[in-house]
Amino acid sequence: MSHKHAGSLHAADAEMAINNARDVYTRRQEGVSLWVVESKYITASNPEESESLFDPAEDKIYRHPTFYDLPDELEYI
């Protein structure tokens, strides 16, 4: 299962961040693992550069296997 961004929160330290994240983002038993990262360690791409960053992948059709025939009994693919 992949991790996905659920939101942001404030905490004084890493332990408090895990506890706050648990309380806020796993109320309905939907989580099995948490990652917390200080925002100063996050680097994001610039949306204005998305064309040069992501367009080269369009010519690599093998990255999107939409042309394969898969058996019906396969799930989650």
Contents of the next structure:
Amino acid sequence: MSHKHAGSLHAADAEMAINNARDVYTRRQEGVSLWVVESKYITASNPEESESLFDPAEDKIYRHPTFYDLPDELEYI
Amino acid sequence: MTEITSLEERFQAKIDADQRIEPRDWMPEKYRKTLIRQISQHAHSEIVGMLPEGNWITRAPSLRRKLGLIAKVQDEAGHGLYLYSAAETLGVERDELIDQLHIGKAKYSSIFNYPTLTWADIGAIGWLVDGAAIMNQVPLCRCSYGPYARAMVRVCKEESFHQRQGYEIMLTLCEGSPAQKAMAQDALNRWWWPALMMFGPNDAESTHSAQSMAWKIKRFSNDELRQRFVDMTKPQADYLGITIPDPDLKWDEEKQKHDFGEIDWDEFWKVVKGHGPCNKERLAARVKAHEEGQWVRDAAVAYANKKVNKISNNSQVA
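I've shown you the form predicted alone. Could you give me the structure of the form predicted in complex with the partner chain?
Every component of the complex follows; first up is the chain already shown.
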């Protein structure tokens, strides 16, 4: 299940962080599962480097299945 | 010096290109300070805003109304928390921001310094105060500072429920007995002008506006947003069959917008400077809640520490 960053909060411990996250970020069924981690343990990429990190994937279309030409009559592939 | 200039030029170029500024990006100190001031004031407003409405939770006229109002007040607490978190990404501690509120150094929206005298006030607040807040906040979803903009997306989604629950209360009262309709009219009479004041001083008097526009923290001027609010709200009042308390309010066919009367700016500044009907009461209630909650925070930290010690003791034994 992929998790998405919902936001930050304060809590004395992990258990309280889960409880607070439930109250603050899932009041309208936004979630079915929660993860919490202390922010000091997060290392994030620098937004300034986004281009050099992520743009190189753009022209590597051969990593996608549709790059490969196969006859239409072929099934289950 | 040239280095700062080029950093500042790059920063402004990014803003001009409608790119978001993120916490780790370089930003001018004034941009950071402006945002801390604005976001924390906004957070304080959400938290103090719980007080006038909380006043009616125990006296809501039905279970349906009570559930809606509790959910709304809980949302305001959530909004305050999203916004304090956004402010913290700018390198300020939440405790510091809350202290500034409690010593009267930080401001919050003046609208919450008016009392909620009748149940109809809960309707008028949802309709007008949340309506004005939405008008102010929707453009903030495109604010140049990423964490603030993202917090506002969540806030705006939730606010529309607030406005509709308020209007529904007004509608029910206006379709009720003459006494109930009079109660709705009285609430509109008292909340109309304070709601217009929520957009701040006239553009000519607004001290922070020009820079905030250049930084795309602000997207529309105070007067533009106020005009839109009047144009949007007048037909809604007509539908309720109650009258906006402004003899100068009328449709201008040529300009395709409403003309309206002058705000009592003396009252505006009086309330901003701390002399509104409830300024002292609101602040005292916040300080009291904070102080009386101290033992809960202390206990939570003591419990967390105890658990950590237990784990490390056990691992030593093992």
